[in-house]
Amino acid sequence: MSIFPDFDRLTPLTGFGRAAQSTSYLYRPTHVEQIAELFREAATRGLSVALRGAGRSYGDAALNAGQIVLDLQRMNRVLAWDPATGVITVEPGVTIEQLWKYTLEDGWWPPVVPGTMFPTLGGCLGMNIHGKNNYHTGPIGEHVLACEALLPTGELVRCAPGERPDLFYSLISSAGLLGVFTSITLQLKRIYSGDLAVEAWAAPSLQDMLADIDRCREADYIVGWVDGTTGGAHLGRGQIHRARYLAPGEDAHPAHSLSLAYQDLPDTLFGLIPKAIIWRFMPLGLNRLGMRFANLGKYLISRTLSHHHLYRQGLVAFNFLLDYVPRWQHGYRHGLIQYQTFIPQAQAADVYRAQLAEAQGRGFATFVNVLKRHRPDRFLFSHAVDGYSLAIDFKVPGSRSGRTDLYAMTQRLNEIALEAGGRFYFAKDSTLTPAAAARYLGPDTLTRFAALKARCDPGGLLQTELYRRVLAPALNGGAPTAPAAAALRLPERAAVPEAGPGSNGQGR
């Protein structure tokens, strides 16, 4: 192998929210053997390795300043597909988009999808993503029949719910800190139409919205949009969408709705405005006044023109709302954080009212607020509860004092959630402290993770900035190395480790 690490591979990377950023040595393996070789070389050089799929985690979960990052997007082959049973085996770099496009015309759909189609399946399993159907379908890990993973020790392991279950339920959800998935076998959902039957209606308050969502859990999907700009009795008002799959024979033209052309999202808004340029104009409305008017307009339309509106909508259009406007996250000049808490059912109304009021009181506009219903699962770093989640987008201020204020507010929001038995989600996190993580994960989970880390990665090869910021100090009972969360500060230039004797810094 040539000089390692290769200085030509130094690459600036960001989280999806664009506020967390660092420079790393980026490698793009195409085969398992290359990953094993990179593991050996990194261990010899005393470097750590982070795993990265499409980089869709909002914060620092796929960053590794001054160290090695393995981008797995080139490992994107479909290894086996059975259209009779809906069982597919893929490499970890296959994206949700590749998956549905490969199987849709055969009448199969991914059983769990996030709000965007661009994450890789390896990343989805690492974070154990959930969708708008979590309350009865669970996270994606519950639909994995088997997987193979390469551990930093060099061992290639196969696991399934009934085969090495301790590894199965830990590798899935472990944020890429125990091993790298090399193949994933997934059971897909049989469908008979590319359309969903959708109903939309307005809810005048947060309490009404929670009650409506809880009553509608027979639906295949349910999700709420929450207006975070109002106060008083109308705090948390918004709109609910529920949807169900169509039964056999209900769609008169299933071949048409199951075609890829039918599912494509349009490139223009109202058939006139190219969506590719919309993000450039978003800063004009990303302020308290602009968002107040936008939320008011959306609520009034949902209350009048679309109240209990029944219609059919394509699977792609319904599920992947985050993909409607390309590069929308670039509309946030200094980046954004998505703040998401998972709260038990009995406490959800009080917690979310308190969190929205806290944000309003501190002058932070909440730009997008999404409410979902959940149920618990048995995975290692489970974020789910028998209750709800509320995801809130906050604009990161440009000034250091503004970022400090935002960080301080999120610590108060964390405390409100923790007091109610709430949980958090590493794919979204930018603000957790080691103490907060230890408090919601609990000593049993941390002890289990420490034992698994010692078993699968005894040299501590797999690390990320999230790991060093939150988990490693939590395991050691210590404090974070930096006083502010990575996503709320502009990092200093990362130190570049030595590349070895005789290096001229030119790589290959």
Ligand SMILES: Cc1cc2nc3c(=O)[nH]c(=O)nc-3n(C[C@H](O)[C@H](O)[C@H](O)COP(=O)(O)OP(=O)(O)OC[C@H]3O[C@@H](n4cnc5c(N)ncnc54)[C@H](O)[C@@H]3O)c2cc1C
Given for the second form:
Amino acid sequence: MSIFPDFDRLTPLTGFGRAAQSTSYLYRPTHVEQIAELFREAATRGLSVALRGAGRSYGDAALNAGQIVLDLQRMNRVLAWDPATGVITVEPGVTIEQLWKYTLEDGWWPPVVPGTMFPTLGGCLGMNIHGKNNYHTGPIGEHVLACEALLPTGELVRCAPGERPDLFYSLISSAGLLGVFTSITLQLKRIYSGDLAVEAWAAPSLQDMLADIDRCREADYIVGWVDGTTGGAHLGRGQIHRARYLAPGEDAHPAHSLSLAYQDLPDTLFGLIPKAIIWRFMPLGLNRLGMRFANLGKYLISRTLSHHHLYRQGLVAFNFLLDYVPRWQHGYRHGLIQYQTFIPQAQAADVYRAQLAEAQGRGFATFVNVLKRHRPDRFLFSHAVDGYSLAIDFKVPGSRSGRTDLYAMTQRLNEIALEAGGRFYFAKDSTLTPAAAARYLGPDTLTRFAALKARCDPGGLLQTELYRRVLAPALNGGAPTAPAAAALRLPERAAVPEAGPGSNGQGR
Ligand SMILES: Cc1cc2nc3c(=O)[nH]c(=O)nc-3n(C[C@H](O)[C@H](O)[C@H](O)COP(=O)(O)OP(=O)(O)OC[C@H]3O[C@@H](n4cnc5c(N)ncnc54)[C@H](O)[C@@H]3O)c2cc1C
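For comparison with the form predicted on its own, produce the structure of the form predicted together with the named molecule.
Following is the full complex, with the preceding chain placed first.
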């Protein structure tokens, strides 16, 4: 059997938000040697290669229309595990879910996790993900002891903070554009219980939310939910959850709370409704009225029943709230975009107030809004700042005019963020223009990336749609922005290219 993808068949792929979609030659290797051979074959055929983990980035970061997509999910072996030190070495396709299930019963937990357990470690390093503890724990890259990556040149490099640091701090965060991680060694966090001690309380305004979150920076985790449907003095009100790990001896039955059975998320809501069917009913509530009602209900409960509520909650239930409802993204009929900006502390209140008011003023309901505290890091495409991020889910409208309006609104939100020195995150992006990216990344970062690209990938083999939409033109001086629909990657099915092998319409 050929080790290469079937060049007669294009496979449809989407970003997690399902607004970005295209077809590609999909290849799912199991060994490093196959990747090296594929790189050679792609170069011979004049095709570019995009790396893909679990495809949980919201936009077009793991898509490559008409070209090759290298899906790394089958490289998912644990290569070494030391339960005495909590050091684990894995292949890139191991997911966050596989990781915690492998180590929890030995008393170890991933130090940084996203809001879902399904991403792969390769994808998490590609984006350098953050968790609800970013303000003191940093991004996942700060917990990587060493990694190996195969470069398009055919070189297999080992990097660590003290070994080829220039590559280490660039490969991690470079959105799969410099090399493919083939093994990752992580230091996990020692835990003494599978539970966290959690406190929830309501905050009556955005100003209060930000102040409370800042005040609680000794907590192990802190996260805010923001009601984006109210205005005036209540704009940005919401609920905060802070949590801490339990100390040794605090949990009377650690073996129980550290068991996989204890951590399992339930299959039903209230013990009755199968969660697998909930997404089918979501379109009924995903409108301005439904969201207003849901947000009001949630806020009133947070203000009364659960105000300063102290309780214990399993690590999985606390961290992976977004996995409670399977396939929830399919509840958005035409897809969704997640809009997340990272704003310095002093400007955050003004920026988020202005962004929420702008969205409300233009009639775009904001669905789920999550506020986090961050601190800067030294990785190449860092998204973090000493400040906050607000992530907003916007429903993609069905009509072309609605999508154009959504795009126009996001450009205004981008401008508000850029004026305040804000940053953006490629894992979530669907709206950046090359000029906006050049402005927040700055010339030094772009020059550094261009030099690294020339060294690691001189033939420009590694490409994604995000690379062609944002980074490549930004490197060339911020050429004119793409038309609205193309930049937002809205579902323009008719525009999906049907390029054949070697046609190379998209890229190299
Ligand atoms: C519900 C939900 C909640 C989320 N919450 C958070 C959050 O709290 N914090 C956060 O930071 N992110 C969050 N994310 C985003 C998510 O964690 C990132 O997009 C992550 O990169 C997804 O990993 P993946 O395996 O799906 O990678 P993909 O999305 O498939 O790829 C991500 C990037 O990594 C590159 N890549 C993939 N594999 C490799 C490899 N082996 N070597 C080199 N590069 C590679 C790809 O080219 C791509 O650029 C969330 C996403 C969802 C859907």
